[in-house]
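Presented below, as structure tokens, is a lone chain in the form predicted alone.
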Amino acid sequence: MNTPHIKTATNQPIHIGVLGFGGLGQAAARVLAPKQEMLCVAAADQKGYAYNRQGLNADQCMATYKTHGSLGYLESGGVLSHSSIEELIGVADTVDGYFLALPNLPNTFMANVAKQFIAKGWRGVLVDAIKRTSAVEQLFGLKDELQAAGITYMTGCGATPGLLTAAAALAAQSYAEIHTVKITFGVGIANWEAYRATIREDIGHLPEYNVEQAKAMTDAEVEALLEKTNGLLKLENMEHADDIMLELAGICDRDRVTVGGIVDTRNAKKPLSTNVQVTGRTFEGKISTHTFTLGDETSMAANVCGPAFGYLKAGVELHRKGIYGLFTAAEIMPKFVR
């Protein structure tokens, strides 16, 4: 069994492993590659994973994968494997936190990772950003687990959930009670097929399809809805996990939550604006709303991979202080990476 190995020196990097190597994969690597408190040593996709202690060259990995489909191709610490999250979990002794960028297709697939850390022996900090409100109740189920194995899991920490989440939790302390959180997102994004399995997810919140049918889908099934809508996903009142994130942070029932909207897999350009509003009573009995906007030029990608570092280190320094156990970005504040 590894034993814990989370760095106490402050002026040491973290050593961060990143699990999918797909759109958000790629742009978690490239958005770690200028920082000086965070190094990616680890990386995996379905048919590989490479580590290197040193740091992995994000423009080499990016290469690889986009030449062979794999990053075991990687000249320097590439490994071919078909268990590779498996193998990589057990080589990569020096990890002190992942970020799970994994389509949780099935809806089970985020909570059976985990599950497989917890088997490993391992110990550290993951972070994922996942959607949906049955899975992170699913990880919930391994509350007791994580803390028991010394993993210190922070779930719900990309866009929505996580910075919008956290912004309604912080706008919530204006009043005396939430009377509604509506979340509203546009994704702009200028070819889906970077993003095939964020774009499947989204696919599997639409009335006519379940994250079975979305998982099963093949690209030209994918293409041809795709051409029906012009290029957009329309998405109402989704399963999203805000609602129970929100709740057990004490700010509001779920059914106050709302999330919705619009994916354009045709263009970079948002289509329209993501926000929150938090609508509540104050103490003075006035009825009010807050608005937080994100700006239209930051990227989905943007949005989901900062907060899911900035969580990430908020839960190394947990880590560090011998606090275990399952947190959401609801409930932790995350820390700037620098």
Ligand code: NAD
Contents of the next structure:
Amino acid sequence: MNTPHIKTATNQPIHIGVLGFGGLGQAAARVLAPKQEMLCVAAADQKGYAYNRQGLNADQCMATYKTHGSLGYLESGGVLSHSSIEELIGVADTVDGYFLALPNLPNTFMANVAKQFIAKGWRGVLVDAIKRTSAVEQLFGLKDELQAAGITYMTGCGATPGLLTAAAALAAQSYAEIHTVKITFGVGIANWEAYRATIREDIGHLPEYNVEQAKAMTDAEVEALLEKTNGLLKLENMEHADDIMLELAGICDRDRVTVGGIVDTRNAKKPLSTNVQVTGRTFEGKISTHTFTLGDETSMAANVCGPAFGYLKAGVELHRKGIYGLFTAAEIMPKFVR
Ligand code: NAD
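Any chance you could show the form predicted together with the named molecule after that form predicted alone?
First the chain shown before, then all remaining chains and molecules of the complex.
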């Protein structure tokens, strides 16, 4: 079924939809609220959605979600639905681009959402902050279909993958050969329930767990695990798409890229400074390391949502030029959203 898609004129703010209204989705609405160039008009969670062409009020959305558990209860524009994404795609005919702030549980979830957009005949820009290499590979499998559908899909556009992968791509320019890219992240969140999907997916990276086990864990089981580790998750050699993104961008083989970090689920202060170290050999034969370190005061939400909308803006520019298909954070420069 083809959805009539009314493109907003270029001098109008870009109309944004946010799919998933948990930790990152709510932060996304707050990030967008003061922007001139973007307007959040649509949002969905598991039990409902809200759409308002004049724009959704971030505070009202957050208050409704907190009190009633779904945006479907929003007084103006809220609709309860068990297939909120599908319904919203059909109804929201002014949305230029969606940020997919959804859990990728199971690991095929995001690719299936992309297929829903294709099946509905929707045209526009999609941005995700997906993490696993195997999840990005599934999206690469859809590249031709996305292109034929008139969708510009920007994948791996959060913090890592995302901001740090892009920083690595930039840092690589000083070298004739890249030896290693080492990403180390520190995340501090005051309570895990604000970011359930992020924490479950991180548990799926622990050596004794996989994605299916992490998805099946009850909240009580997650709490019991965090109780044992004093609220800390220590992650090493993660399956993170930074590797495939840097390989596809022609920077280095994926086995030269490593990602690990520490998540503190009981403290908003970062347990360590998030950084990427890019080691290589210059044309003169010198071995050196560039380090890009994020400010400790910046939250995970700031470092994910900022880049996601920067890449969404870049995606809109590509889309307006008729350039569709799949792109990663390592090959496109994000645009700053005013
Ligand atoms: P969350 O658990 O806080 O919220 C998930 C939201 O998605 C909820 O509102 C839920 O209702 C909604 N949802 C779930 N299933 C749905 C469905 N079928 N239809 C519609 N809505 C649905 O999630 P979060 O912690 O904000 O994480 C979101 C994603 O962001 C995760 O996949 C996480 O891995 C990713 N992430 C990426 C980075 C990065 O740097 N790349 C960093 C942090 C998080």
